[in-house]
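Given as structure tokens, the chain that follows is alone and in the form predicted on its own.
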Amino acid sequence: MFKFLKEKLKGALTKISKDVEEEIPDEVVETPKEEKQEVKKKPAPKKKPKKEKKEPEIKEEVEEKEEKQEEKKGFLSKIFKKKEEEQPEEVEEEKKGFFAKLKEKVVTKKISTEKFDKLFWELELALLENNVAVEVVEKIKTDLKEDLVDKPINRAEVSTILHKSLKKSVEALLKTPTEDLVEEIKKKKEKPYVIAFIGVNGSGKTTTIARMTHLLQQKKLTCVLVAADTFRAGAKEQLKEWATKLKVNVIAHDYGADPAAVCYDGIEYGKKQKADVVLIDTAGRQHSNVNLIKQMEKIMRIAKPDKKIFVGESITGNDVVTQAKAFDQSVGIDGIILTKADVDEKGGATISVSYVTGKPILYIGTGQELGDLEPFDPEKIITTLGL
């Protein structure tokens, strides 16, 4: 899962880190402290012998000298006290701060906008090659710019800063606010809770409905299925086959019937049976087909679903993002389920679809069994990408 994207991201981040580190010195050479030079002392001149003085004269001289020394001492103490008051207390700290700043200038580097654009090119290619939408690439670029451009970067921290910044950006892309679907269903007082599944042909809607039914049954919720795909041959038979395995009822009409009428009957049946949830399987249609989209709009007016879930294949990359965006603009979607996420080596759709549509990914399909529908966990994606 996301193997290619993980490898590409790792390679791009390593390349950027290396390019930045090459511009920052390997080590700091601090200026050695000045050695004190020994000064040769000149021999003191020989003093001439003084004449011996008498005792009274000596005593007077000693007393006179002591008085002068006291006066001098008092005068000097005043001067030193005044200088101490004027002297800043943080002289030593200032000296340390100066050398610390000098060292910082030597070991750190600021990346300019022009340099960043050149460095980001590697990462941009990695993202685009793995089906990450252009809007998302620009968002990641903007986020990284805020963290890296014109900021002092230490050589030892380049790789860490890059990884942290990218992780923070991807987390923001994935964490679209949403409430737990099971809790929403349980909170609704007037039953049933109606869910409509929409998407293009072959996206896996019918199988996803079966898996969702199984998941809801595990939560002790009762379900009714509605075969509103009256266009594709074999569609209702496929849904009935799943219903038999799951031991639930299916409401279906003949092929060619009005799908909106099937939805109405299915919801009414759900009310009578006091079912907790009604799950509607609609016909797959291309988002570009205007007539089919209008038919879908009619279904939504009649069914008034509590939740409209877009189902798309993760492996189709940018196509699934475009489809989700188009369906949201035409009929509105409330959430997304991505199928075949377990075989998606690129992961671009998973990173992009929520940001582009503003709608949360609710679940992802992770295999071929009924139980292979997992609640979407952004943290798991982050871990998978190695961020």
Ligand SMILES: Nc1nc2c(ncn2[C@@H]2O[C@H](COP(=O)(O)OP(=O)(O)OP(=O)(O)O)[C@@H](O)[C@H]2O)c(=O)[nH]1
Second form
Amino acid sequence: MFKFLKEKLKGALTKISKDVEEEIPDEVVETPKEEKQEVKKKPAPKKKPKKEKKEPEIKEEVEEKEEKQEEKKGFLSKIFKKKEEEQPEEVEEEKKGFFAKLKEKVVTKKISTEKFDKLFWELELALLENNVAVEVVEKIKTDLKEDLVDKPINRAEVSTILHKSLKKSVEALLKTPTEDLVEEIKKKKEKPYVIAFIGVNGSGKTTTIARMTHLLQQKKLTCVLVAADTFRAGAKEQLKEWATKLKVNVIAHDYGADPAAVCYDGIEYGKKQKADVVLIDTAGRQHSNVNLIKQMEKIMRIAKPDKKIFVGESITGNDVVTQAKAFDQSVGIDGIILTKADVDEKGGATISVSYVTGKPILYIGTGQELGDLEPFDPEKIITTLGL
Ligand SMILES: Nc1nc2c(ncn2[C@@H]2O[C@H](COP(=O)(O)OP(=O)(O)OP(=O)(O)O)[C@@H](O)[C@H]2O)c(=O)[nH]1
Ligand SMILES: [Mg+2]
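I've shown you the form predicted on its own. Could you give me the structure of the form predicted in complex with this ligand?
The next block holds the full complex; its first chain is the one shown before.
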């Protein structure tokens, strides 16, 4: 999952760090560290200077002190003298340490806006090649610019800061506040909770309904399925097959029937059965097909679903983002499920779709089996991307 994007991001970040290292001149910044107090507190002269002095210096000192101690051995007056001598010596060394620290310098790099645009091109390409939507690329660019441009960055930390900044930006893109669907279902007092699944042909709606039913059953919620795809030959049978496996009821009409009427019957049946959830399978349709979108609007008017979930194939990249946007504009969507993440090496749609539509990704489909539906976890995506 997302292998290409991960590799491209890694490559781009390495290249940018290297270019910063090679192309941007070093600037030396003196650190105004005030460590006087710390130095003053230092106790015995033997311990204190060890860390800050080079080996030969230390050796000389130790020898000098040993000599002095020898000389002073047994002479009380000399002991007092030694104490007097030690005092100024210590102060002397403290001063040395203090001035050395004042001169401590940090080598930094400062990236200008112009240079940033040039450097960011590498990352921009990596993102665009992997289906990240243009507006999302722009957002990442703005975030990184804020963190990196015209700021002295410690030379040794360029790569870390760049990496952190990108991670922060992607995290923000993925965090669209959402309530846990299962909790939302459980909270609804008047049963059933109705979910309509919509999307283009073959995006994985029917399979997702089966997987969602399986997931809800594991949470001890009862389900009824509605075969509102009265259009495509075999659609009803496909849903029934899943229903048999899952041991749930399906409400279906003949092919060519009004899908809104099937929804009505399905919801009534759900009410009678006191089912917790009614899941509506709709026919795949292009968002550009005016008649089919009108039909969808009618379904929504009759069914009044609690949740309209757009199901899209993550593998189609920018297309799925366009579709989600169009479905949202026509019938309105509340959440997104991206399927086929298991075969998506790019991952751009996953990064982009929430930011572009403002709707949360609820789950991702990771295979064709009943268990292959995972709650969307931004942290997992970040880890998968190697950020
Ligand atoms: N690898 C993989 N395949 C999936 C996933 N989800 C669905 N599929 C496959 O995609 C194909 C289409 O899935 P369907 O569930 O029939 O799609 P649909 O949206 O209901 O299709 P229409 O009803 O024709 O619009 C099937 O072969 C599924 O097994 C997934 O997460 N990963
Ligand atoms: Mg279907």
